[in-house]
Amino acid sequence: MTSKLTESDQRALSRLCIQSGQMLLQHGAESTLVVDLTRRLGLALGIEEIEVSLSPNSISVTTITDRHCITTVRQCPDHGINMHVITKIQHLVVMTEHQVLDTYAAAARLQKITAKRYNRWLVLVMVGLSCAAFSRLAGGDFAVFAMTFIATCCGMLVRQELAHRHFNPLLNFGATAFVTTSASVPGFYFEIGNNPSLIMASAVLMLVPGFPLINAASDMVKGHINIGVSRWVMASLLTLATCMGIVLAINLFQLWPWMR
């Protein structure tokens, strides 16, 4: 099969390979996975070698047949995490390797993988409910059960706007924090609850950029140091601008009595 390829084949595969891991990269998958199936999806295709190297913003595939080699580069903005198109990559992956999907099914279903996206109002209640759920883990009484809920759901439509609009992530991180924290106000000022401090310290908690520190750590740790250092200072840039707005929204409403 391999010696059949001819330059046209090569470079249509070498579109598709990268194609796939332009996807992986925009959609949050770590760097490993990234070029783990992004390789085997060339090889499973019939690519004698296949070289791929991340940076950042990019993407690059390197393929080589008959002695014949094609280099792709691609951009790959930021499209947010999405564990539907990481998925449906890897069953691609798996059914290409055995021989269920030629090249043209293969190009033709991984045209066909887009973002799923849940119901925003699912989303918004789902969230409010799981920051209300740390506040009754961390002992807060029913009142500040529900006093969370409200004050994340605030800031959830604030970040669900914001990102709809398409503003900066860090922008949209500081102003759904100031406006969570702003959202809890409330609490102090009318004392509800047995401990109101937890309506904003469970609040916040949605804005914890945990998959992006998680896969900064694992690319680090596989030898992906530049992609690793890369989401890691995005991470630590988020965390700084949801401090920056909760510290403002603090100020804002002389919080610091009740924070001592």
Given for the second form:
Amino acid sequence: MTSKLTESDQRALSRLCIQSGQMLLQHGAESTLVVDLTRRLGLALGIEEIEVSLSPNSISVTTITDRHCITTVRQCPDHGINMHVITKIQHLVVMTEHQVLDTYAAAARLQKITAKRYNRWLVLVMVGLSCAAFSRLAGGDFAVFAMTFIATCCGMLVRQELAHRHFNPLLNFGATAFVTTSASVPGFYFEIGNNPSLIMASAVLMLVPGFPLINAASDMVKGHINIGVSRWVMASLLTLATCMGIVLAINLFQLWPWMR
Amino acid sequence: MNLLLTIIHHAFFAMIPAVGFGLLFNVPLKALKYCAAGGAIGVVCRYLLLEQGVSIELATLLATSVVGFLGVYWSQRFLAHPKVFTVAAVIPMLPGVFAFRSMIALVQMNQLGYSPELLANLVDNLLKAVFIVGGLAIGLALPGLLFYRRRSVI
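Would you mind giving the form predicted in complex with its partner chain, to go alongside the form predicted alone above?
And the full complex, kicking off with our chain again.
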């Protein structure tokens, strides 16, 4: 890889690198990983120097060959967490480093990576079971387990429908929390199980923004304070929106006596 | 015997959320069973530490660092970033209940006005949640901080 790159080669390489970085950031990779993979891809394909700079919703890449500089910027609207995409890009970078792929093969492969998702009904049932398992871990009996499953499934249905229609995530989380809490109300009124408040507490756990929180903290630990703070604030806002939904339902159904 | 049963119970009910949230994060099919294993190991480690009287923050840190090192081992075998395995695995340990209690106290303070009990509720639960999340993130980042300082895991 010592041959001279022409200017159009360099331009194509810059585009390739920034596209991989953009996809990583959009699908919920932590900052260190985005910077690392983008740089490694560029260096493996023969660029002399490459610098990556991240901001919460955009990425910019500068490549240097023969003292000739190209800088390019891309917007990164959030596309939801998708580990499938991240794994595929990681494989692509490793294969490029081992010289299995050249620039054209890498570009062709990158275009083919799509955000594959699991069947939504499978996800719905499994998340329902997950929250039911939380209630079991917190000490609920079988009736609580079943009610949590039902409440979570109702909430998950709303969440998927709203996400599918591209509603704002904050609105989505608030609405989902409202529906989930409302669906757990029969547990209080009919005194189902050994501890009805566990139903509500466990069912809304599906709305804890776990991935953004962990990403935020690890970004800040590794020196990307800026992105870490913005992710942390977003995760807090999502939690606040969820609480608004819960409190709305509690007020509507007069549940405060059970909350003490 | 009783302890063994409790451990199996915790492990089983930690595997379900690890897989469920793995699906939500679109973890590749081949990695899902490692998410489940990591979830079970993490929750059981934390349970055992809590039984020994360790505080919940420290127990979380130690349990997630075990998961973090396992994640590095798996990531080198399967060429995927450790977070692919570890984040879904630590989901059962997230302090969701603490976070919600503190936020509900915040909203209640808005409705009912200030009271020392509500403020105490807010601060106590918020601090617990923040420290546990910090413990989770540092535990997962520990292999990188200790051994992979100037090179990538894969």
